[in-house]
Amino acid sequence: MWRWLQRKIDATLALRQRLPPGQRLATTLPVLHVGPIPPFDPPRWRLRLFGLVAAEAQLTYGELTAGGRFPVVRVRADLHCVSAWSVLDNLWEGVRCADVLAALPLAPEARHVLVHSANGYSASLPLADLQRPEVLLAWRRNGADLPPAHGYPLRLVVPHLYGWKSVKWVCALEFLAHERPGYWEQRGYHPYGDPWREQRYA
């Protein structure tokens, strides 16, 4: 009984560890956005790469999914919505930004990037966090396809900032060099957004 007790005790006090401060926990995905759900037409789709590039490019959808250019990669990651909740473990499947813009060559003066969706919300976001080896651009999670509502069929991943930054729909990235406010920033947001420090808003 102790021993029953003592592993309860314990793994309630491993998640508590887990939650950044002022979350709780949710158990299934909420479906959060501001927007229409765009329309996908894959021979049409595009991810605009542009701003301070040497040239600016252009990826088709193929190119970034399974058999493309790039390797695919599952990451587990936390996600942290400024609204307080936190959905453990999702296993997300895509490829990591930093291949993507490790094949763009990048001015160097570029900083920060604005993530354009294709319903035109956008959040500003370093670029160093964009290198970070577990941001991913992801169509699948939990080995499926990504829902439409939640992001289908390419999603930015940024685990360590809050859910707001991990961008649903995303059509494009502008590299600048200095930082633009995006969607919620503009609104009083927190222009970093890290869960462990509380930066919900400026």
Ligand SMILES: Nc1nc2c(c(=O)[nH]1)N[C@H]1C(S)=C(S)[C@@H](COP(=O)(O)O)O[C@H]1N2
Contents of the next structure:
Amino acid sequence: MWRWLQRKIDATLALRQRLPPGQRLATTLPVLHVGPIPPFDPPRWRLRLFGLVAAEAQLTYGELTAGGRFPVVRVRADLHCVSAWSVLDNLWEGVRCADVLAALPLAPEARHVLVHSANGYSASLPLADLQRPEVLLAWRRNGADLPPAHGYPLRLVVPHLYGWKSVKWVCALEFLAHERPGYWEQRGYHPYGDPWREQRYA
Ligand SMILES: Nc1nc2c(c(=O)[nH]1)N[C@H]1C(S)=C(S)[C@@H](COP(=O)(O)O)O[C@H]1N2
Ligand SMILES: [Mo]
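The structure above corresponds to the form predicted alone; please give the structure of the form predicted together with the named molecule next.
What follows is the entire complex, opening with the chain shown before.
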């Protein structure tokens, strides 16, 4: 009885340690976005890589996801929304953003990225953050294709920053020398958004 209780308490404490300050646990992943869900036309879809690259590049959906050019990997990660819910242990599947970036002739001045969504949303990140190994361009979660509402055909997954950086329906990465604020950064959210330092608003 006491050992059982102790195990329960330990498990609860372990979970709590994974919650950044001010966050509470959600058990199912909420659907949260501004604007409409954009349509997906597979033959016409491209991921556009532009800005400070020696040559602008475009990847088809097959080039990105079929595993021939970029290994398909899985990352288990928590999602922390700035509106205070966290969903733990999402198993994301996709390609490493770092692998896609490594295939590009990036200009040496490129330091920041504006990640564009097909519905006009965007988020700003330092290039170095997109190069972290746990940052994915993902199309599956927990063993199934993402529903369109969660970002299919392609979403960014940035586990170490608040959820507004995990752009759904990614269509382009724009490489910049200087930070350019995206949708929420223009509206008062913190430029960086580290949930462990509670960087919610600027
Ligand atoms: N295109 C787009 N991506 C977006 C958003 C958005 O409004 N538009 N909202 C972000 C926010 S604030 C969060 S918390 C997550 C939520 O992802 P989910 O809807 O899959 O739970 O998506 C992020 N990606
Ligand atoms: Mo969010």
